[in-house]
Amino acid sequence: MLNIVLFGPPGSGKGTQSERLTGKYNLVHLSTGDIFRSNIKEETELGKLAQSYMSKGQLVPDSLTIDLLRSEVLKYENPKGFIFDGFPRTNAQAKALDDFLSSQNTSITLMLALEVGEDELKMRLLKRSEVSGRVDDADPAIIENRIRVYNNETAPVKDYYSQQGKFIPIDGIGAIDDITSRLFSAIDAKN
């Protein structure tokens, strides 16, 4: 089973690249952001709770995120693997994911980290807010906070996977097709 953590700050291209990876490798794409947004739109209790954190640019608590992800993974019978997009965001989540996958007789194959500078991220997020209408991308103060939270709380997850020999940095600047080629090459070399 091929299980990939697609990692990077907000606006690094995880969603775009996930679509391409799922197509080539026949993986299930699990985006915690999409799952939360769906629950928010449907006004579920989970969605309301998640919205209270997301609207401030904060991370949704680990326990809530982990329970949600576990239930999503278990919906699929005999998958070829998963792309975890936007998860794990903390070392505690990474450990919980490892423990859960181990209970399913599988593990993370590799972490691909899209690396993009802050100025480029801010520009991409503002542009995305215009195109997609995502409110969390429209406010420069929220964008700044999301990047700060990523740098302080999420970036350390790289070290967790580095220690396991699973971390691969990917240059996230350039044409979308070029970035996709870099990702394919990294997966093919490891798989």
Ligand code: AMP
Given for the second form:
Amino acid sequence: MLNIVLFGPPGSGKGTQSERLTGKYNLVHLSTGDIFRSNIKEETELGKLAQSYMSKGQLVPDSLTIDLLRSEVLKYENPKGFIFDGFPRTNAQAKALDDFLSSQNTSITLMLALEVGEDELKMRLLKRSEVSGRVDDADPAIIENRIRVYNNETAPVKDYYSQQGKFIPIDGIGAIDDITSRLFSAIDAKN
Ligand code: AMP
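Having gone through the form predicted alone, I am curious about the other one (the form predicted in complex with adenosine monophosphate (AMP)); can you provide its structure?
So here's everything in the complex, that chain up top.
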């Protein structure tokens, strides 16, 4: 299996690039953010709980997120692999993902980390709010908080995969097609 963690701060292009990677490599795209948002839309209990964190730009608690991710993975029979988009966001999630994948006789192949500076991220998120309708994209204070949470809690996950020799930084600035080509090259070199 080809299991990719597509990593990066909010607004770094994970969702856009995930779609391109799933198309080329025939992978399942799992975005915990998308799953939470669809639960919010359907007004499930999980959605209500998740919204109380997401609306402030905080992380949804690990236990809830890990359980959700595991049950999503198990929905697919004989997948070619997964793109994990927006997961793991903490070292505890990364460890839980490793343990879970190993119980399924597979593992993470590599982590591709999109690198984009903070000013560019803030600009992209505000622009995205015009079409996404996401409240967490529209409010500069929430954006600041998401970036702070990323720097404090999520960025250390890079070290986790670096220690396993799986971390590959990718320049996330430039034309979308160029960034896609960089991702393809990194995957093809490893695959
Ligand atoms: P995203 O769509 O990936 O930007 O995620 C939107 C929001 O969903 C985040 O700001 C978090 O509140 C929540 N979320 C998504 N994925 C995770 C995760 N792996 N761990 C905790 N919270 C998450």
